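This document starts with one chain, in the form predicted on its own, laid out as structure tokens.
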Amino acid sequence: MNLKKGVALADGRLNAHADNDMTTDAARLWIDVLAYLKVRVSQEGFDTWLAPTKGQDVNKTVVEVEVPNSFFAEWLGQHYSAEIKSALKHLTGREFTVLYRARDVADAAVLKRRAALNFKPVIRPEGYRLQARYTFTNFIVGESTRFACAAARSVAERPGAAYNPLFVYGGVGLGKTHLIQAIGNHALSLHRNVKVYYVAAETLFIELIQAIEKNTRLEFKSKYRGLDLLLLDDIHYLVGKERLQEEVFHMFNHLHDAGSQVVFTSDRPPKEIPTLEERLVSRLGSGLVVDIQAPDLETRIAILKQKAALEERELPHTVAYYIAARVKKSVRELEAGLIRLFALASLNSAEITVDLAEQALKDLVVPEKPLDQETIVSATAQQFDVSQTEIKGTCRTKHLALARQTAMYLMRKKLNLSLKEIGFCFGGKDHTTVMHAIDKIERLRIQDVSFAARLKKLSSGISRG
């Protein structure tokens, strides 16, 4: 579609045909705006969270899009928008306000009742890029995340001054961006002239490709290296980008030596990042690296009362206890299942009942296989990023010989197989080479710190069905 003819001229006038027909133009410019951006976003982000969206209605400075549910219009809002609102400047040359649409019934409701609760997610002023509602006060620490958020904190308090730079990693959905998020906003509250700013390894790479095609790579650069404190998010998205890990390592060493705080994010830590650079690996992992896991059942019930709180809602204990027990390894799918849970009792007036829960869940929780040998296999060899075969094997590199030892210390940990089951798994090992696997891991588990961080994030991610 010609947009200059069809929605929008370049100097920002709709013409006639825009206004007979908003809808049909509004589809026909979410089209070309999903095409702008599919060259310039991650595969994985386009298709998970833009393919599903729809132009739904236009006008002169609002662009209505309609999205699956509520979690995708706070998802794009949250690291979309920048590439979005850029978008439709370049296809039309003109300002837009982007409102998203929920398509389910249920989540629509729930996205209305968060706009007259002013739920909303507010930017800072200008420059920092950080929400508002993202802080210390609203994060429940558990004990999965009690160690990243007291670093988070002391970063926060005296930036540059210890921990620099910070590296959190986790899953996703686990609250990585939220307290990375909280450590700008705390900063501003108690350093009034501090510069912050937040962005997403993405956006920075959008952000560079503009560069370069504009020629103000100068401007690029003296953007980044004049701050206080940068909080750089999903920085695995950096894999494959040579130019930007240039840029990245550049912009790292000269926020470092003149004394500027960094903090990244990544779903795994620095060595386990693949194809980058060496160099890069070692700055990322030069000051302190903390992991957050999925949280407990506890804390699980605790972010469940908290977001029940913020939508003034009352959730009986019982409730909260039944959706915590089966929503385990993100918070976002916490979040997801009470949203869902909220909607179905505000439009058929029903009581916040287990039984309601129960309906609200069954789309969304999918059930877990029962606990066996091959689970406890496949999930070891997934950890040591090697073949199921390879761990059933006899070959006895020292890497391989660790997932294997894992793999059978977790089977007599978790199932309570005896020393024959166990072997038999593993070729018909005999029961003392699997007793001496067990005692090494054992042995592992606690003289090595890391090792037992490694071996405990994979145990919880293992349960029984």
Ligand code: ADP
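Rigid core (definition): largest C-alpha set, two forms, superposition within 1.5 Å. Quick caveat: nothing in here was measured; it's all calculated off a predicted structure. Positions refer to the first chain, counted from 1. First, how it differs from the form predicted in complex with the ligand.
- With the core superposed, residue 95 shows a C-alpha displacement of at least 2 Å between the two forms.
- After superposition on the rigid core, displacement of the C-alpha of residue 172 between the two forms stays below 2 Å.
- Once the rigid core is overlaid between the two forms, residue 275 does not reach a Cα shift of 2 Å, moving by less than that.
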Contents of the next structure:
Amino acid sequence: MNLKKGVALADGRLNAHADNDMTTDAARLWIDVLAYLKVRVSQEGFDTWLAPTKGQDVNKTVVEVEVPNSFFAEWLGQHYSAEIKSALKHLTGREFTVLYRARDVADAAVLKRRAALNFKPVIRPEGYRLQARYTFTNFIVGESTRFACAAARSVAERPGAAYNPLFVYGGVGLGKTHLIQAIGNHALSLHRNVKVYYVAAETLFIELIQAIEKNTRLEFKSKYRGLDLLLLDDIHYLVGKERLQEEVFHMFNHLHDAGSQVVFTSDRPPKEIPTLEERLVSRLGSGLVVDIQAPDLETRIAILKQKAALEERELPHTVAYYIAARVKKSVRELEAGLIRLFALASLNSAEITVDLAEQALKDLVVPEKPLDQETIVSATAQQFDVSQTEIKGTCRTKHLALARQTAMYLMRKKLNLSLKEIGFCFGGKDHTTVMHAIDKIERLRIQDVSFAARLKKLSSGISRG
Ligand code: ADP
Ligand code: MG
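Follow the form predicted on its own with the form predicted in complex with the ligand, if you could.
Now the full complex is given, and it begins with the chain already shown.
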């Protein structure tokens, strides 16, 4: 059979095949196939699976290829058959059936490669990197976490079947890591053999860099691809790391297609993660997106009591209330306050009292600035997008006048200042001007829904009242 002459390749291994067997049509054809595929499949795939193969025999319809062992035959058949067929079609204009014949050569290189191929994810049965204390039982559910927690439980009960992916977002220290790890711990308690892996995006990034440096990307990939449940924490870390985004995108697609569950957390919703590729954004948000907010006062008290119980310490209600009323934004800070309180009590052999709690919270809580006229002026100016000088000035454009009148209204409502005092704050305005301003805003609040909403937002952003 007359076939085109083999293409000489720069690659040493391929030339070695050519040297041995240049005489047979099969060898030449196969060298051409490899040359064709070399630029069309990934480097890693080519080096691992295609380079060690050799054309053995060819007739009108069948090409016989020698491969190192039966595992190669299976793999090539499953993963490269379409590419190989299209290479043959391109080179000869004909369709071929490809048969693989295993050559059981036990040379060191092949054995090494084989070990890499048979690589299985190293996952301890109890779930890798999961902390035992992060359970649903230890997670106090409040209004702000009820929905997220219910979704997390469903995912743990039926990984891959409930919401996939589940995307949990919320501010720092609000329990995202706790919740995502609780999914892993709970899934493992329900399904003994489920392969769970928890990883923070930052760690994933380090693993990826190392895999690239050590040329072990195959292991890196297969480790993640064999999972039933991947818990990927702090995905906002992907910002600006395109290579990692690409990897996560493929990893996610692979797992999702295989019916495996993926859970992500982030400090913001997918759409608000800047520079995240559009296709990744849409993948991340394609399942269920839930948020967790800061807990309310009752929940904060319940969390403190539970933490104290876990530490087997007494926490009087008044003290729990004192701490919870002051530490509002983060459960992590709440915990830190409590730990400091217990440490102070132990070191000084002191009783746990509100006074001791005050000491413990000293540099942890930034005291709220008392509300005054200046705070109102500055918040209102910001809301109306004007400067403080403008709002206190005399210019009477409609927008500025409205901003000024709103600030006057808020001073009356929140600080209960006299009309004269308010007027003084705005460069000595007459009390009738102030009264007129307050009436106007009151009317507007009743008549104009969108203004009312704006006023409410501004008012609640300013603490007192
Ligand atoms: P994030 O990952 O959102 O920054 P973490 O999950 O690390 O926050 O939570 C910080 C700490 O607060 C952890 O020790 C966690 O156990 C605790 N925590 C957060 N939310 C709750 C909650 N609802 N109930 C009990 N502990 C909580
Ligand atoms: Mg976290």
